[in-house]
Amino acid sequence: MHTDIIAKLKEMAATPGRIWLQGGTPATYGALLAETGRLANALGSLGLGTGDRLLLQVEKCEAVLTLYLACLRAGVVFLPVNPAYTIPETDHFLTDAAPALAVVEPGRVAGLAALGARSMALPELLERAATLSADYADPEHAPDQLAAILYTSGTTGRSKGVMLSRENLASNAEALVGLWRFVETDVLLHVLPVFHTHGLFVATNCILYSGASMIFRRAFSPSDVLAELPKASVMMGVPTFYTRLLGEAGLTREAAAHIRLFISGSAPLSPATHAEWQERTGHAILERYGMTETNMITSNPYDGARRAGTVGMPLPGVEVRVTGADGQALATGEAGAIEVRGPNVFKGYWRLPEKTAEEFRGDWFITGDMGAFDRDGYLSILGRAKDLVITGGLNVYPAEVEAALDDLPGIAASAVIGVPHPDFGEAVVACIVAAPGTEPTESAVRAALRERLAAFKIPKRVLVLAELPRNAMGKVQKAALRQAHSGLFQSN
């Protein structure tokens, strides 16, 4: 078994003066351990214990991280929720997870109370904790004990609660720290949300596990990032962060000289962005692949080629295979369903045993993504299985068409979908966003693609949109696009 996150926190706190948070008044690991002790005592004073759920729905702040760790110490199941959700939307999580306590912004307390939830404002909880002792007698926790429930984004239906164990979190942190060469002198520039796996677990746990520190910014701002880069050594981001930074004149090799590693995830990074970033900064972005149910699965190497358009190779201790419709592993180069197994894979969906059973083939989790390995063992993601377009009986993988689109001049972003067609069953449709100062036309785009793709892969329509619908982590919401354009080929 892997060293528990809290055991690592205590190990780091034993070194006097070791910094956890950089800033005006740097916070030490010792202070972090004390604060988590007070908060764990506060949770106990409110009647919360092992297995109880705590829902947290607040704007990004340092207290999210301390409360997460306090829950780990107390055995309380941590349930972070996007603060952008309305009170009616939050009702789903309250009903489904039945948290013993909801900790929210002060303005939400009355609204949640009206739904019958026991709720408390975050400042009130922090004030209660401040009056209590930092000494906390941590109960024993088994590695397979439930640590957190993270709800899926729900872009294709009601969100499902993903149950993550302490071992899920610890094993992934250990693998990533080794693979990405985290050391105690590293400083992470943290500009991600903290209600999601990427910012909450990948970023935070890598720092805890290595004894490093972070610069914690409450929101992403290109100008802020450029100001902080000289103080940091690692940055984690989503593709939209990198594309927005490329629009800044201040992004130069000199500005990025102090960074040893730029990491991208949560959504596909276009090869064009990868190439432009490397040209501007001298750094090759390291792209990795993960999901809520598995934490991180694969990563491009720290040493060696970081190949644009791929997500690298399986993490140490994690197995990945690509299978056909019969569930059998496919040969190198063949496209199929991506399945994964290892200590990173979740325990199942909260209160959905039938859905959990559907998503597993033995001990292999069926990710729902399509992909293929190349001869060097690099995995490429070809899109979600539900996004596969079958036109005239032929399979079209959206990622392949999107890569060709993104290589064309004048296209800032693209998304390829399938919509109903009277003759072909489904038709390939490209939704694009024009680069500033350009006006790509449908005919020109289709003509350019004919030189790159087989005829059946050419979009039957190219729609130029002002923007693509995205969720909070930058993923394009293709279900929304399909719904918006489902009648494109309906006969009059």
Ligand code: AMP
Contents of the next structure:
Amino acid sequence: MHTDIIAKLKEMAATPGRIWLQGGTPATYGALLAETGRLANALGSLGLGTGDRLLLQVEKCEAVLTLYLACLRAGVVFLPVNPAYTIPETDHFLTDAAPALAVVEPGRVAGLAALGARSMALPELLERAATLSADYADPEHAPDQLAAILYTSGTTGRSKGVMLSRENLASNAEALVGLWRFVETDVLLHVLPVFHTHGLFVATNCILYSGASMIFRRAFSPSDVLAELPKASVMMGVPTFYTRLLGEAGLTREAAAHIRLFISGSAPLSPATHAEWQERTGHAILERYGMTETNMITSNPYDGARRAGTVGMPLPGVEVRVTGADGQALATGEAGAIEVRGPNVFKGYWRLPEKTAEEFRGDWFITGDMGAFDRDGYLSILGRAKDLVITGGLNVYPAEVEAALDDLPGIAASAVIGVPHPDFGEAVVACIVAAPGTEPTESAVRAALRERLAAFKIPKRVLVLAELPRNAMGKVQKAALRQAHSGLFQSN
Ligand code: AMP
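Moving on from the form predicted on its own, kindly provide the form predicted together with the ligand as a structure.
Now the complete complex, all chains and molecules, led by this one.
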């Protein structure tokens, strides 16, 4: 078993003056512990106890982290929801998770109450907590008790509640702190959203488990990041952060000199971005792979080569295998379904036992991603299984074609999809975004690809788009692209 998050918080708070949040008035771990005590008392005074769900839907602010820890102390299940969702979209989480309390922006209280939810404005909860004692008698919590429910982004179908235990979070935090060498003098530049596993668990728990501190920014902006980089030692980001920063003239070796580690994840980082970043800053971005259901699964090494286009090796304590259609483990180099098991793997989808059973093979969780290991043990992600293109009976892994496209001059971003085709079943279609000041043409792109890829992988069409549809984590929404271009090969 791993040290529980609250035990770690208390351990860190025992050192007077240890800083948790940098900034105008730095907040200490001691102050953090006290605030979580007040909030845990406030939750108790509102009748919330072990196993009750607390839905939190607010703009990014420090209180999200405090409330997450207060819920852990009280045994209340933390359920953060993207504040970008409309009130009708939020209804799904209310009916599905039946939270005992929804804490929201003041402007949303009435809207959620109209849907039958018990709701409260965040400032009101904070005011109530301010009147209560910081002393809190923590109940005992078992490691397999639910810590949080995070909903999948659900680009197709309804989003599912991912049940994460205290042990899931603790085991992953310990593995990452060791692997990424977090120490108490580290300062993390926190610019990720906090309703998603990346900014909420990976970022916060790495800091907590090492007693380090963070610079907590409420949004990502390239100029703000450049201003803060000299004060930080680690930055975590999604690939779009890195590509946007590359558009800033101020991104230089000097600007990044104070950073010891840049980490990327949640979506594929193109080898072209990796190379350009290294050239501009001298840093090889460390790419890692994970998902809401599994926390982090693999990471490129801290000391060894960080290979662009790969997500590295399984984390300590985490097992990964690649399987074929019959469920048998495949040999090195062969492409198949990525499966994972270990203390990081979630407890199942909330109130969906059948769906949960479908996605496990014994105790192996079928991630839904396709991939292959190379001879040195590095895993490459080839795309989601449902994004695999089968054209004329042959498999085309979108990631392979995207890598070839991203390598061509004049292409800033690409997404490869399968579109219904009368002869081939599906046809490979590339959606590309032109790099500033360039005008790539369909025929030139197809000609350039012919030198790199087998004929069946060459996109039948190359569409130049102004931008690719992405979600809040910068992930390309392929279902939306497929839908928009589904009629491309229909004869009228
Ligand atoms: P989420 O649950 O929203 O974090 O999404 C998890 C999914 O994001 C994974 O199943 C992968 O498809 C994708 N993903 C995460 N990290 C990476 C990465 N480094 N490279 C490619 N895909 C990634």
